[in-house]
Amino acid sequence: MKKALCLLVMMSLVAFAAFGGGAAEEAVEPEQTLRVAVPTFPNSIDASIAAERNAQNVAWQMFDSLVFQTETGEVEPALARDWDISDDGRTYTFYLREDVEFHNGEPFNAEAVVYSWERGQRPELEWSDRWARADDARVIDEYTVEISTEEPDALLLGIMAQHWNMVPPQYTEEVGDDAFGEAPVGTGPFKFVEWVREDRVVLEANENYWREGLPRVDEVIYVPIPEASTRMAAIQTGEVDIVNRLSFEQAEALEDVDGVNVVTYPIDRVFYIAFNNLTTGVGEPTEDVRVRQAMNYAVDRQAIVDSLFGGYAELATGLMTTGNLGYDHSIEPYPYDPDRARELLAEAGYPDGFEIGFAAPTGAYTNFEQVAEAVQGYLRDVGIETDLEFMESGRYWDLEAEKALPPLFGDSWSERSGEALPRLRGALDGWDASFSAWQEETITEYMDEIGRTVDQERRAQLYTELHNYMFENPPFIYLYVPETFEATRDNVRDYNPRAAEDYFLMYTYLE
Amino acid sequence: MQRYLFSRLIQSALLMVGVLVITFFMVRLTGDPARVMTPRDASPERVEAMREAMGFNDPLIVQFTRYMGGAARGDFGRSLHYRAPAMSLVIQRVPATIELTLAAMGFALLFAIPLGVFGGSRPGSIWDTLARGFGLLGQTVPNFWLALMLIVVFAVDLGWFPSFGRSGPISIVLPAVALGFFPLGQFVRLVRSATLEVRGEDYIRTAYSKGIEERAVLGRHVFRNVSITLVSIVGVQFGYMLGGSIYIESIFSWPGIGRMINEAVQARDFPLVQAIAVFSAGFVVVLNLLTDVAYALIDPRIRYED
């Protein structure tokens, strides 16, 4: 009753602003400030020296790169207007809008897009390494310009729509890399007023911004929040229009408060307990993969997901993510199944269980610990006995590099390129990846073929086969992908973040 | 008075070496910064690359020699995090803290003053249970709930003050009384104590026999023997507020040092951590200093003999 009522006033509200609120409207246009807290302020706001997502999400706005991938893993023309791709897979070539300029009045051209590649190259650069996938760049005329690869790289474009910004040579050149950090340049939507350090970025919209009508508010002020009750106390207070990375308990709360929408997605990011078969692993009744199998049945994964976050998770079926190239939705999560877990490690020799290391980090993620507890509990319901060993998670993944944690450690991978191959090499290409513990051949054939295959529906079906077999073959014990919360003012239109936590403000603009 | 001086800041340069040296060890003890410094997937290769690039392959005596020798210059490396000069960067941030320090300490001194002072005057009076009430609960109620509180309160529901941030004078209010809360307790008591000893000495006595007036004998010879131990722990407090300021700092997104030291610590900045230990190492030793001569000043019984 009290909520009927409630809607009623809000729609009457609703009714008189749309209605009463018009013709004012029309007459002035207002200036139009979007308002967004981050909850770590930005290490810098040069898309290719900001280290972590929300850092790079403020320095994204200014910038553009050749395509733009889209949520579903699209890749779409954004400078470059059109491109070929050699039939030998290793060469591409662009060709490139012709009536964009820098903010600064520099022309973008063929130039611009050789200077940024060689610029994003060097080593002291956070994301060198992804523009070191492209071998050589070369100008042909002034707007085109070829790239390529030492071998046919499938991940490139979606590589370059992440991590390639385009700065203008002359004013990088001329300021350096710090300056161009304290007043950086790029082709975006949005232009650089200034970064009172530690207080807040502004940004102004770019008038002569080459998508037509975008972007839609005239200004954007980044203000950092580092604590998330505040943050929630400040979306309350309309302080702030954006909040994110809130507690579902936060998001739930903040279901009842008027002027305030919470916005709920799940984020690629698998949570897991991996196995080791490289190093403290060797020898232990996990390399068996009935006893993988057997821990899959053993968790009640469902149980860990309603009492610990309120059910806002997904159950992981492998390491990829729904959103992801070729994730095969007829597979259902393990269930929980105790007996059958008893009978496989029955089946594997140890009907009586076994004991076995166990490692977690402390402080690293939300509330992984019970997590962690929760496990080790439900396995020793089957008969496995861990020693679970929590460590600070700095220590504990300076270990996990050195592959010298326990056979079953827990951890989590995020991924931001709309497909699960980096996620996966990471994980698992054994020696030739920092954080793997585990190496099988039948992966890491797929992973190749993955990584040479240019045809996306040849790719996704890959995916979809790999998808399957670590899912017979776990070399995980799958967890959960989580849910994320933030939550705008009512009258934020087209904000859309993505799973990746990423998100464009160009579309955005208020009510 | 002028050789005790010099002993004290011989004695103040050689803690400051200690500082750098444990300092220097302890960040180390933390792991590896290389990891931090590249991305997750990044190749071993890739790692071992940025570990020689930034020095971290040498040996720690080298290391050690390197870091010793450029803090001697005023220069403690760059920040990992940040990419700029790590000492120039907690300067920057010294302003918010001094002046958020400054008026958390203006309002405990404000309030616990004339509380105390009354209180322990006439003890089993009204004033005299406010004193003992905000001592007991300055000393108890911790200051990140009680932060957390004031913002439900005057900034949720009341809208008198803005949430967060630094904008303008009013924006200090709620994060200098969250900050101010617990000295505030620890003066009240203290003031309280001391006034109620005074209060009993036949110099007191003698005052009011002269027939002087209560307030003037509060004010010249009570508050003036208080102030003696308060002035003592408004030194210490001052350097406990710069720590107790990592929470407070944090919570209102205040841009001082003590939301730095969370920066710095989650983003594993060795340069940082230590430019910002060395710094308010600095900063308390320099207090300890100021607050020796102060003693002097203000009673003159104290004379530090040759």
The other form holds:
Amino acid sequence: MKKALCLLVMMSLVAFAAFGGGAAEEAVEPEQTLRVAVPTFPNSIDASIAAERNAQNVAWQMFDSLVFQTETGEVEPALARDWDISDDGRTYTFYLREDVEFHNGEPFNAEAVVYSWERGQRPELEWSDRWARADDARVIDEYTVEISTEEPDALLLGIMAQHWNMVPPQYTEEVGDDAFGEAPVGTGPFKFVEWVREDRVVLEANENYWREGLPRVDEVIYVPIPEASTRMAAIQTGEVDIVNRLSFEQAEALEDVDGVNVVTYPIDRVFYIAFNNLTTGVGEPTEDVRVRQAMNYAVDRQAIVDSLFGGYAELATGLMTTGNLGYDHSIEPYPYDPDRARELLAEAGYPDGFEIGFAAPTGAYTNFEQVAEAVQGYLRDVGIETDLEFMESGRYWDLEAEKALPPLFGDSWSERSGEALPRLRGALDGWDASFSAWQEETITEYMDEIGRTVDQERRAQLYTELHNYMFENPPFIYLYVPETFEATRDNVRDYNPRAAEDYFLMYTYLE
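With the form predicted together with the partner chain in hand, show me what the form predicted alone looks like.
The text that comes after this line covers the one chain and nothing more.
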């Protein structure tokens, strides 16, 4: 793949003003409809429930949080125009914008913030752990709200930016969480119009949006297209304007297609096979660390990367990526060593291997079905037979949230904050995290200490120690950290995807 492709995105990101983005230039009069292909069927388009990055990308076009995180990781004002932090780092006082309404006309105010916080931490909602980082929220006056944490939380503002979507109290209570997820109301740049499941999600511009000059198109239509080959055809014919999660072969094939631009960039996403020690994995051989190490040795991940991704991925050494705070660059990935895998299995009491359940989602990630099949084959070579089941992604995320997937299951986790803690919490915080299937005391202690350590140097050291511990005591088969490939029509302007594959379409327009 030509290096010019990477430069395309990097140049765009340099030009992207931290808060105003494309709006820093003279506003372009919105005249057209932007059509975006997504590879999965959303389980919900409420940002508090949307389970996967593509569903979240659809949802977040309709919402704002109190703060906004820029591409460089800086946290800037959004619905809160300013804030103070107490000397002990535990109390945040937010001063809210006074000119904002929800799409249905309800006022945005301090009561809406407190309601959103109280609702968001309900355990039945997917991202309740992200809201529960705060232990209290109270109204000071109509446009001032105080939010406090039990201990100093170095990542609270970044988590707010990513997960605290403000919702209108009256409408949300009237319709309930399920119906809200079918027809959400926020304060964001786009308003909900309709959701025809497995066909389209239609959003229209919020003509009263508080960010002046945004959004820059009249309408956004999301089109679910699970098959990558069909997405590739759709961008060529102009049926859609943006597609993501293409294979490297498809990206190379699109390079010389008239009217199409190819975009590639490294993403802050780790792919893995998770071990479940909370429900279905209880009593299984995978509770033995030697078995989990053996399974890491058993899989030829470099062969998978070379054959399925053209080499455009790094081998994972943990649930951290190279750009994350505290990543230990001295750790070498598990080598492919089936003989060592068999030795460890024998030491653990399984010289003839064993049988175990295994699941993976369909259509969610580029070539992931083939990845899962390759893992199945490598495990079979050392005596581990897996009953691999593929599931439609929406159902898969629901079962994962219910902790009802088999003892082995494939998944990945992206992160926008530049630190691994939210990803670690999400995947390893046991019963307290919706998508976690693993809990271990040492890992929990590290995560707790990282979360309350404000000093960045000390926090980095804790991350490094945890990285090493999780390499020797793997709660996953570590797979890879990929580059991703997308394509746009050549009249798309100011489309700036980030390392977590998220984006903000309020800046994007068609020339």
